[in-house]
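A single chain comes next, written as structure tokens; it is the form predicted alone.
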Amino acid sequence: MKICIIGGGMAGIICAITAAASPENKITIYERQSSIGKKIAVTGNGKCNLSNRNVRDVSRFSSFDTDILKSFASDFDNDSCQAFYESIGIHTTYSRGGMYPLCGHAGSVVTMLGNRLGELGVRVVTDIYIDDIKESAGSYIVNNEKYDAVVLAFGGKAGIYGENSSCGIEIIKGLELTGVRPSPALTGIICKGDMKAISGVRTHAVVSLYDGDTHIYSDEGELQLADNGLSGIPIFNLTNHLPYNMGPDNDIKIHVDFAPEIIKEKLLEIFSESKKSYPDRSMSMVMLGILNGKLAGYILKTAGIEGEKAIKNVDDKVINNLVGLIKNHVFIYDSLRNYKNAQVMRGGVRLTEINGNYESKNYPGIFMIGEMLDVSGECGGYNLYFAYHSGRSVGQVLAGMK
């Protein structure tokens, strides 16, 4: 069988390198870039955060098409993830669930897998972009050559490429294939006001997203306030669970308690204690002991307290309305930063153009794998899981491994 790749990412290398389990397989991956695997060189901070011991878990995952996610998930598996990488050389270790190379260095992964793929004889075209693809007599025309089937394969706009990057619209386009809005995920928000007093800022906190009333997800973790809105992992994670195809309607707030390891009522009896024992101490000195001092100022400001002002004058209402503001301060949403900031995606092809081997339903023979569809997930190795799941699932198929 003749087989065609576009795109030289994780889940195109996968695919091509299981494949070429079939002798009679002739494999040729086409990059726009100037050599394959750019993207895997930067990613978990060039560590390479390869896959997750909880990837079954589908929450951690988002798609438009759930319920169709949900069935790709019951086939997830992390430790013939692991088997598949350790097989072709590439030893993993884990950190806090993540699954990552022994050797530490996503330059070294990218390398091997480079190696990998000579080894088996996969023809590897660099610097070439698709962005066209004919349907002659059973088969595909692609470059001018003839092939039995075509992988898409395309990565998305986010990561080192940004706005540079077309994720093969023409191709999607003239195939006809329905997709969902793409936007930036894993990256920073944007928020409404001025943020420059707390710019700088890294504190523990549990941050939850609201539309309107609705509780939409939470997460915890360290967050980096900057002057003009919000990051850290939790803050990433959650821009991947934001609605879809946002608009007018939507009230999207970020709630955030900077102080979690503290219920609402121990707070309070901290201050309570504090007016008791320390009654002449300013409010800035108490709010001190709970919380990092710009931030502490920032809440007192918000709370229309002077910082000076002695613990025993302020009124036991205002200092609950305090602790609220610690505990549930809200961050009005403006906007995400932009893809460059990103680290993967969110939105593409929907699910409901392939079928359970990731085959279109409408072109026999053309398969979608990778950033390419609506599927993107959280930080920690949920994405390249994907990316080799979908990639190793498909180049299966080609085999005739399933």
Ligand SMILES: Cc1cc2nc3c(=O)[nH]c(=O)nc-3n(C[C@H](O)[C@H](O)[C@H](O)COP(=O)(O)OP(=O)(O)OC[C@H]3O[C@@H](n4cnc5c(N)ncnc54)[C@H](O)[C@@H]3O)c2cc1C
Contents of the next structure:
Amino acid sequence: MKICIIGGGMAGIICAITAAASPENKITIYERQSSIGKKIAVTGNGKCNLSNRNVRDVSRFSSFDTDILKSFASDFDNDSCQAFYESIGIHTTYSRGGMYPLCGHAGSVVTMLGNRLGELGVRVVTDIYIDDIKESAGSYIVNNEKYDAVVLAFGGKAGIYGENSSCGIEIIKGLELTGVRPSPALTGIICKGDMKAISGVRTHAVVSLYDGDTHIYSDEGELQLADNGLSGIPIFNLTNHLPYNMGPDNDIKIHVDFAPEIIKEKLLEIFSESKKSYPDRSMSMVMLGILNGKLAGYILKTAGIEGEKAIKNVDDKVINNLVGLIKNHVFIYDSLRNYKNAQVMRGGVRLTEINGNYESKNYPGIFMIGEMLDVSGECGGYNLYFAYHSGRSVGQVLAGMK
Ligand SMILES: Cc1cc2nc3c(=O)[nH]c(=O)nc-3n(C[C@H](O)[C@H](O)[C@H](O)COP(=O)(O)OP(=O)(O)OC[C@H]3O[C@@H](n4cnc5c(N)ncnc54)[C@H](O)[C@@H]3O)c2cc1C
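Other form of same protein, the form predicted together with the ligand, not the form predicted alone:
After this comes the whole thing, all chains and molecules, with the earlier chain placed first.
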């Protein structure tokens, strides 16, 4: 079978390596960059978080078509993913549930994947932007060549490609595929209001996403505060759970618990004890024992308490309000940071367009894989896992293994 894969990212590469198991397959990857796997090289802070022990947990992924996603996810399996990488010589190890290459270097993963493609005789054509596919009597014409199967693996706009990346959208339009409006995800959130006073603070927190009074998602980890918004892995993960197609009716807020280790009652007790034991101690000093100093000053100001004021002169009601601000500080969502700062593109081609083998329902012989589909995962290896899983599944179909 003559196969072409448009896009040499993780999804396209895994698909090619797998499909090449059948010696009858003649495979070409078309890649618009000067080399394949450029995004892989920047993943996981250069360490390439390939997968995660928890890939079966579908709540780590999001898609507009939740039920279809669940049916795909029933097949997610980290062990076979690990076995695959090991089988091609990319040995692996784990850190906090995330699977990484043993060599600890994303660039080496790209080199090894490229080498494997070479060993298997996969043709890689770089510096070519494919923007057209034509149907021709049961086959498809791509770049003036006839193919029996075409795999779309364009990826998304996030990260190194930036705002203006069209990521194969011309083809998607030509095929009239329905999509979910794309947006950046796994990125920072810009908030309303001036946050300069806490810019640069990093602190452990629980962050919760709300639309009005409806709780959507919570996560815990290191929160990073910037002069105009929130960032850090727990915030990145929240962005993967924002409502789709947000409009003026949405009322998005991020509730932050700055002291998740202590329950509210215990915190009240700490202030009450301080009042008894150190009545002349300033509120700033008391707060220093609980929170990061910069953050403490900001919260005191928000509560309308002068930092120099002795705790004995602060009314219990005011302290109660202060504790409320520590345990449940509300930031108002304004917008997301742009694609350049994002790790994934959320949205893309709807899962309703494909069958269980990632094959187009309307165009038999055309497959869609990876980030161009409306599936996005949290931080932790879930997106490279989905690229692997979808690429591997289609490769197996093309190699007659499924
Ligand atoms: C900074 C950063 C860090 C990340 N870290 C992690 C991590 O550690 N773990 C994790 O799971 N995920 C991570 N991700 C997300 C993950 O990298 C992607 O979800 C995944 O690589 C998507 O793979 P893909 O093959 O679907 O798409 P891509 O990697 O985007 O590949 C698509 C390829 O298609 C090419 N292309 C597009 N259109 C055309 C066209 N018309 N013609 C020819 N070629 C075309 C592109 O140039 C590109 O090479 C990270 C992302 C970023 C930006």
